[in-house]
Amino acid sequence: MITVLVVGIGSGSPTQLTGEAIAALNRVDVFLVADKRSDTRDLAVMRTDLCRAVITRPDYRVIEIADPARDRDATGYREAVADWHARRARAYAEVIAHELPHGGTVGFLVWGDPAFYDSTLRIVEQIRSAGMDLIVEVLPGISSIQLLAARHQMILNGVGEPIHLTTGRRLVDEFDPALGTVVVMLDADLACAALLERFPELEIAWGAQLGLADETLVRGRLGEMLDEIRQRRAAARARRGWVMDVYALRSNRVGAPLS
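In the form predicted together with a further copy of the same chain, the structure of this chain alone:
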């Protein structure tokens, strides 16, 4: 029997793991890691360092799995994606069967928390659909959303108000002050700039590389902070070859500003 542990590792700093997550990591025989572009070597090193810092058993293995090529010429986009997902699931199932022929425990490390804008649980579901019996456990981790709020010493909701989490891609179409505090992830282009004309009163609380030594924070009126954020974002990326950032927007038309 195969057990799959999907473990939220937060920012990757060992002190930000829960005891439960550390115990889970120590049960894993084989960690599966999707291979990524070369500019994330820094992330691979952080992952390796984290495992070394908290895993006491000497015999765990880390296996990289190449993502199958995606057929960009397929006539139907949906069919192409579905086919790619099926091939990826088979690739994982084959590696698991090869590495653990008599059963055992597979681990996936997830930056942040597996519940927010991460696809690992979809991959696990696809491996199941490919016919492999799996026992699954999910261990939550501290997400960048929580670190953003903690570092800015901020309650995300205004009194009795909602919190809305969305992506840079959707932000401009979706934004409405009535959504409460709007937290934006996966936004490489700072889509919020396009909101300024309609909502000049917006306040932003932004953070990048949260939980790491080079963590950086900006907070204030959106219109006054955009240049500073762009510069810090570029500098963070130049240092590590990657940048992960997240921000919260609030209109002072609803409830309290981000003070």
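Show the other one: the form predicted alone, since we just had the form predicted together with a further copy of the same chain.
Below you will find a single chain and nothing else.
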């Protein structure tokens, strides 16, 4: 029997792991890690350091698996992602069968929390649907959404108001002040800039590399802060080769402002 542990690791700092997550990591025989590209080797090092910091058993292994390229020229975004996930699932299933022919425990380390814009659980389900007998456990992690609110010392929802969670890809088409606070993830192009003409009153609370030593924060009127955010984002990418950021938007047309 194969047990799969999907563990949220927050920003990758050992201090952000829950006690439950640490206990789970110490049960893992083999960690499977997607090897994406050379300019994100820093992320692989962070995962390795995390394991060394909290795992006491000496016999666990970390196996990096070349991540299949996603077809970014495909006409359908959902179809391209589904194909990418299917190829990932096949690659992981082959490694699991080879490395643990008599059973054992496989671990997946998930940045932030597995519930928010992460594909690991979908891929694990595809492996199971293809015929591999799996017991799956999910350990939550501290998400970038939680860290953003904590660092800016804010409550995301206004009194009796909603929170809307979306991506940069969808933001411009679906934004409405009535949504309350809008939290945006996976926005490489800062799509919020396209909202300024219609919503000049928008306020933003932004953060990048949250939980790491080079964490950076900006908060204020979007029109006044946008250039600074772009500069800080570019600086973070130049330092590490990658940047993880998240932001919250709010219109003071509805409810209280962010700042």
